[in-house]
Structure formats: C-alpha cells, structure tokens
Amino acid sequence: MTALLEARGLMKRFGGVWALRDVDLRQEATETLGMIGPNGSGKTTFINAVTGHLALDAGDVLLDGERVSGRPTHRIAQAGMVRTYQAVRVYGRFPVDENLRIASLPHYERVGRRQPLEGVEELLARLGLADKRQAPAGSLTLFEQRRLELAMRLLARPKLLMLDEPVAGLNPGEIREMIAVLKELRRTCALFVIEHTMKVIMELADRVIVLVSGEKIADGAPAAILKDDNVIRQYLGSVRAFRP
C-alpha cells in the first residue's frame, strides 16, 4: 500500500551540526503521527524540510506516492500537504475574511471553489469563529488566531496538515478545546503533530516518532513510547506533561 507521506534517508547539516540524520518514516492515510523530541532535535527542520521550506542535502520526501522534494512550497502545498507555525501566521491588520481570501486564492478554483470565500461559512462556524468575520486578525486571542490560522490551511483542502506545536502558549481549558478541534479534523484530512505537551500526543497520535539531536530513536505506539527506556532517558525525564 502506497503511504501517504513518505520521508527516506532525509540529512540536513546546518556547519558542523546534523538537523537531519538519514531519517526515514512513513505515514498512512488513516492514521494521525505525532513527533516528540527535546528542543533542537530537528523536529521543526523536517517539518521545513517535507514541505519546501528549506532544502535537504539528501533524501526523498513522497506524498502520496509522488516525489515532492525539490519543488516550491506552493506547489507541494497544492499536491495536498500544508503546515501551521510554532508561531502563529497570520495578517494583523487584516479582517479575517481577507485572510482568508489570500489564503484561499492559490487553490479556490483547483478545488472547485466559484470564488475564494465560497464555504468558509461552514468553516468558521466549524472553528467557532463564525462571528469574527470582520474582526482584524490581531484583535483575535492566541487561540482564535490558531484556529483562524487552521482555517486558512484548510482551504487548500490538504490531504495532510502538518501542525507545529498547536497549543503553543494555551491555557489548559484551551488546550482541551483545540485537542477535540483536532479530533474532528481529522475527518478531513491526515495530521501530523509535532507537541511538547504529552496530553496531545496521547490523545491524537496513533503513532509516535522520537527525534533526537537530528536522528530517529523511536517509532511506535504512543504508550510503548512513554515505557521506552532509551527515550525515557533522552527526552521523556524533562517533557511537559499536562493534566487536565
């Protein structure tokens, strides 16, 4: 069965320093992957790295069975695969109708949109953002700029949504709230999560890949990968855990 992201043999080296070492993974289509690992292990690399944004020194990258390595970030993101930030991006000074306008314009007539605001009615009331149609972008709360900011990607109507730390600077109530918004995304399309914060991983991932210091440690089940000793010892004993 052709998987759904395929990374092989990926190296990046920044100077002397390894991001990447010969990392290789696979994602199915069914399933949500999460990837854990301490602060600089490579894990926001790789996300730079599948999607565009920075280029490899080596290794192919595969979506759907496609190559996708080498090309433009919008063209990788218009074969189906987008991301969010560690920090989150979006236009300020715009109202959000207009950021989602400029978000939809590269990929509104691909997927069958008249014109690019077509639907987002569903999609903001699906994020509970419904009433914050004219309000400028920077008015919103953190979490209503990351749930704004998952709308914009959404539009591209990815195949795979590939989310840096997406409770970055949440609260715990909202961290329970974007948890079950992820949930039901994920009957939209696959997600692949990279978090600190344990509780996320736990409830999302089905599968869970540890990085450190730019190599893969670990890939298994999310409870098999908080009983792994060697992870344990290398991340596990200074991660966030959250407690509802």
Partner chain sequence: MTDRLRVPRVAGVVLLVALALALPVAVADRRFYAFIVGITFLHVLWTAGMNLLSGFTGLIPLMYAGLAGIGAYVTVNLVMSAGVSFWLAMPLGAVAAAVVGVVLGLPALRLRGFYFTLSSLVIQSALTLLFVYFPRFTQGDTGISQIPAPTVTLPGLGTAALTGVWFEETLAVAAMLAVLVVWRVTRSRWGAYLVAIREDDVLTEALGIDVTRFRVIAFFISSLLAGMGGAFYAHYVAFVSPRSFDVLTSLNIWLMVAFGGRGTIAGPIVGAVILAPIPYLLQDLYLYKDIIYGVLIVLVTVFLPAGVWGSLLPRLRARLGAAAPARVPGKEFV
The other form holds:
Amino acid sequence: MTALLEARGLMKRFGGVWALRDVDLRQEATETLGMIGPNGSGKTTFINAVTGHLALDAGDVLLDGERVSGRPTHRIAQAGMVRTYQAVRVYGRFPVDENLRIASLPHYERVGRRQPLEGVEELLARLGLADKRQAPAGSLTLFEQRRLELAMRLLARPKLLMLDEPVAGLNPGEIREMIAVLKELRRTCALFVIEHTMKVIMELADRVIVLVSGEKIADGAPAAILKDDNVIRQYLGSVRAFRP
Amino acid sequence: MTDRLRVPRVAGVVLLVALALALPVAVADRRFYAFIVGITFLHVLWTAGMNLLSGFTGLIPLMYAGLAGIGAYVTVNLVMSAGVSFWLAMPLGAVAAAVVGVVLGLPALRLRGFYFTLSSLVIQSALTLLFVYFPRFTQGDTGISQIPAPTVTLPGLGTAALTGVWFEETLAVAAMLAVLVVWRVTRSRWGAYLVAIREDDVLTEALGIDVTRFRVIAFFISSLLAGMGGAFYAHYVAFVSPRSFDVLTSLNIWLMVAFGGRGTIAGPIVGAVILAPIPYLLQDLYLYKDIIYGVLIVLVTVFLPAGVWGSLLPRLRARLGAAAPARVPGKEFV
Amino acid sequence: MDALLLIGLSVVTTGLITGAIFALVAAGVTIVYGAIWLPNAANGQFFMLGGLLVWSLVTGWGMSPLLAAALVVAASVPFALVLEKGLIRYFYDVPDRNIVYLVVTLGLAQIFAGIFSSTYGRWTDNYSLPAAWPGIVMIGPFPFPKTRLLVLSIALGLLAGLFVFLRLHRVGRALRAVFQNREAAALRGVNVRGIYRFAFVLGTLVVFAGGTLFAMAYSFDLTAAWSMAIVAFAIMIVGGPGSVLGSVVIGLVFGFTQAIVSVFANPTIATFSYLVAMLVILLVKPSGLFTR
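Alongside the form predicted on its own that was just displayed, please also present the structure of the form predicted in complex with the partner chain.
All chains and molecules follow, beginning with the one already shown.
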C-alpha cells in the first residue's frame, strides 16, 4: 500500500551544516506521526522542505504515491499537504470570517462551487470560535488564533496537516484543551506534529521520529522511544537535565 | 455589502459619472480649464492602475511612469512613423508596456517590500536612461512634439481629428473604464487573493493560493493601464520627453493614490482630482510643484497613511450604520 | 605610445577620484542603512546641497574653497540633527521602516530637487569652483592638477579615518554592533536610539563631504543629484548593505568602470551597468557581496 507521506533520502545543507541528512520517513494515512529533537536539529527544515518552502539538495517527497518535491508550496498545499507555523500566522487585520473565507476559496475554486463558507458554522463550533466571527483575528488571544489557524487549514481540505509546534506559547490548561482538539482532528485528516512538549507527542502520536543534527536516529512507538538508549543519550538526556 | 449603503453608493456613482461627462462640456469654452480636466482624467486612469498594485498587492511600483513611457513611445512611433491608426497603436502600446512590465517585474516579484521597491526604482532609472539614449525612437531630451490627435471615422460623416471637448470626453470614458476594471478585479475572488497576498504572502501561499500568478496578473493589468495612459497622454498633450516619464512622475502618481487612500476604489480618484490639477492651476507656482508634492509625500506618510478617503470611509460607514468593512483599507506600505 | 600612457594615467586618476567620492557617499548611505534601515534616497540631494553651498560661499562670498568645504561639512551636523528630530526618529520603531523611509526620503529628495531647480537652477546650469590649490604637479612627464590630488588625498583620508573610527573607537564599535544585531546590542547596554541618531548624523556628514569634494574636483549640474543617489544605492546593494568595506571596494570598482567607459563611450553606459549589476545582486544575493 502506498504511504500517505513518504520521504526518501532528504538532504539539505546550510553552508557547511547539515540541516537534513539522508532522512527517510513513511507515514500511513491512518496514523499520527510525531517528530522530536533538540533545537536546530532540522525539524522545521523538514516541514519547510516537504511543503516546498525550501528547495531540497537531494531526495524525493511523495504524497499519496505522487512525487511533490520540486513543486511550489501552493501546489503541494492543493495536493493535500498543508502546514502551520511556529509563530501563529493569520490575517491579523481581517475579521475571523474573512480569514476563513480566504482560506476556503482555493478549494471551492477547484471544485467550482460558489459557497465558500459552507460548513464553517460547524467547524467554528467545534473549535470554540463561534462567537468571534466578526472580531479582527489580531485581537484574539494566542490560543484562539491557534484554533483559527487550524480552522483555516482545515478549509483547505488537507489530507495531511503538518503542525509546527502547535502548543508553543500556550499555558498548561490551554495545552490540555489543544490536545483534545487535535485528538478530534485526527478523525478529519492525518497529522504530523513537531513538538518540544513531550506530553503532546505522547498523547497524540502513534509513532515518533527523533531527529538530531539533521539525522533520523530513531523511529518507533512513543513508549519505545522513551526507553531507547541512543535517544536518551543524544536528546532526552539533555531535556531531562534542563527539566528535572 | 449592506442594503443601507447600496443606495447612497449607486447614487454617488451615477452622480460622479454624470459629473465627469458633463464637466468637459461645461468648461469647453475655456480651453485651459478643459485641458486641466483632461489631464485629471488621465491621472484618474493612472492612479487606478497604480492602486491595483500599490493598494491591493502592497507593491510600490516606482517604474510605473517608465511603463507609461513605453506605452507612449510605442504608440507615437507607430502612429507617426508607421502610419498606424491611433486606435490600433494605443492598444499595442499598452500591451507592450504590460509585457515589459511583466518581463521586468517577474524577477522582481520574488522580492518583497523594500527590495521590490528598490528594484523598481532601478528599473525606472534604467528606462529613463534608455529613453534619453535611444533618440531614434524618442528624440532624446528634445522630446517629440506635434504629436497628432487621433482621428475618428464616423460612417456617413467622414474622418475628423479627435480634439477639444471630444478628446476630454474620451479620456473621461477611458478613466471610468480603468476604474471599472480595477473595481471588478478587486471585488472578485482575485481581489480577495490580492489583498490576502498583501497582508501575508507566505500564509497565502501555504493556503494553496498561487501568489506569483496573481501578482503577475495584477502586474499585467496595472502595466496595461500605465501604458494606455501614456499613449493617451502623448496624443493629448502632443508632446513627450523622457522627463514626462521619470521617477518623479511615478512618485507623484503614487502620491495621488496614497493621498486619496490605497486599497480603496474612490481614494485614488479623490487623490488624482485634488492633486493632479495643482501644478496647472498654480501656474506661477509651477516651479514649486516638486516642493509641494514632496512635502505632501512626507506629510501623507507621517500623518495620513490611510489617505483622505481611507480615513473618511470608516466614519462614513459608521454614520450610515453599516457593518464593519470586510476588508480594512490601506496597510502601510508593505 | 605617450598618448596611450596619458589615457591610462587619466583613467587611473579619474577612476581613483571618482571612485573615492563614490565610496565616500556610499559609505555614508550604508552606515545609515546598516544602522537604522533607512535607505536615504535623498542622499544625492544632500550631496548636491553640499556642493551648491560650497559654490555659493566661494563664488558669492569669495571664500576659499577649502574653508567653505569645511564650513559646509560642519553645518551638515546641525542639519542632520534637525532632520532626525523633526522627521527621521518617528519611524524608528516601525517594523517595515526601510520602505517607509524610502518613500519619505524620496519625498525629501523631491523637495530638495524642487528647491534647487527653483533657486540655483534659475541662475545657471553649470557650477564650477576655482581651484582650491592652484597649479599642476608633474607625475613623470604628465601634468596633474594639484586640486584633484588634494581632493583625492582628503577623500582617502576620510575613508581611512572612517575605518579606524568604526574599528577602534567605542562609539564606532557600538555602531558596528548595532549593524550586526540590534537586539543583542540593546541587551548589551548599547543605547540603540542614540546610535541611530549618531549614525544618521555621521552618514549625512560623510555624504556632504563627498559633495563638497566632488564640487572641488569637477564642475557639475543639478542632474548629478539623482545619478549620485542611484549610484550610491547601487554601490550599497552590490557591496552589501551595512558594509563600509563593501562600499569602498565597489565604489572604487564603479569609479574605475566610469573612468574606463568614459574613454571609449558614453558614460551613461557605465551608469547603466551599475543598474544592471544592482538588479542582478538584488535577485541573486540581496545581502550583497561583502556581507555574510
């Protein structure tokens, strides 16, 4: 069976530093993948590279068996791989409604219908934004903006949603809520999550990839990863040292 | 669009169209004022094109006047050397400007904000140099004078030169068409994309929208209008020189857009109507035109980034009890 | 053979003088851009203002060119301070201020251009000064005006001084720290706003100095202002915004290009080549050749 996402031998160098070094990876449509690794280990570079924000030096990216590497970002997004950013990105000066309208336009253009905001009501209710539709997006709290961001991405009808640190900047209570939202989202599309917060990865991911200095050093179930000597030595050890 | 705004808006547009068409007739006996009216229509056309880029995509195209120059010189050469009819030459000139605009602009479109504007400044300077140093087509700094008025052939009435009030009426129609085109584009799905790109191009692309394509389309239409304005300008004023299309011209058209209100439809019209006649009305002050415009550029940037109309619009809406605008006009410069 | 040598010498000397003045103006522009993100499109007009004021003082008041130049350069300090206080500082905290500044300074340039053409432009269209140091030196068998030698030494001296200042002096190093990373500089206790103001004054002063030197070496007209503005931008972009070294190297390269091209063809071709070079760098490596 073809994987939803398949990366083969991804290579990316910045100057003399390897940001991605021969990274292979498979994600099935039914699973949620997590990616962890120290700062600067190449996690965001990985998302940038597979979503076309960044040109790869070598390697192929396949989405649903179709080669997407080398395509521009918007084509990859149209093919079904959509991403979020570490720093939340919404049209801050536009009302929530307008944000959603813009996000839904490309899909409706493709299917040739004229009702861009169809289904938005229910989506907003799901994400707890129903009473914020007229508010400028920039006036929302960070947590609300993060949820709006998710709503906008969902309107692009992704098969695979790449989340770059979806709980960055949220407080513990909000993180709990966000995990619940993301858990529910798994029923709509596949998720690929980069996180520093282990709790998020442990609760969401079916499988975890560990990236250190651009190299994949482990790939397995969350529980197994936590016990992997190599991972503990190269990554988790340092995390524990900072957060006893 | 709320119903409460629809009636005043339609009434306003009808009134404006009637006024624009009546004005040349009203001042027809006083050629000097009629000429100012004609020049103002030309600037309405130009600002509409500039607004599509500067207001709706956030790019400041300082090569705009250079593109107008290409439209003008191509048209004038076709008419005066090749004997082509103005009505064929003008569209060709406009297309030439649009093609040059897209070809020169395409690489620059990869750049953002400041770097785009800077490269557009460079392109403008290069175009000015070309105009000066290709006298075969431009007669250099001497300029081309005695450019003939376009001729019109009416069935049964014979051929006549398009002069006087008829030329002003033609310019009025051209200006209205330009505004109409820009209005249609910006109210369409494209328009939503353009505004989205202006606000955040990275996000817009990530949502699956082809940023480059829409920028190029905007660029093409905007350059087309620039070139069309240039062709009309040349045949209306009957004289062009590289000075007619230098960086200050670009800057002044930008000023009119910014002064009125970027990213609104009416704003640039307001800007053109208020500012374009100044150098002609204050003839004794003609030397100080640059100073006045320069001071206005600084003042608008410091005190009125949304422009006259752009600042008025929200208040107007509030007074009429309309809902908040879906699009917030005039993000500063980016 | 002699004719060829003469041409060669003229290329070298013209190239050096033009290049040094280009380098000076571009250094002034790049200092301001590197620190404040202010691409001063009015730099050409400042340059022109320097030259015109010297011309007025010399031809109107009979002052000696050197004294006049010194006075004008000194006067650029209060001029820059007033401008900073009245206009420039309002945009220090705007995130995309480089584009705001470009527009504002284009406005300023237009104001100055209007002032010059409605005042100086009415009197004459060509300005030249009497020699600051009359006479001729012989370089081998070839004569060379002493004034140009003087201008060249002052320009090179100023550039050297600028380098030493930026490397060694406390304020100069703070300025370089702001070039590299303003947040880090602020954290280390550098008064960033103070440095902004200082950079604007220093940059303006250097541009004025370039203008006065140019006026001493060559006759000029009002169109030189726009050309200088574009050339200075071109040098800054090619050399790398914020890199004084880049400005000096590229300034000299452009100066020599100008000198060489002028021998064979219209100097406008040189200007055109700067524009193309700038466009290419903008597209290929917007950070310029001399910055990482």
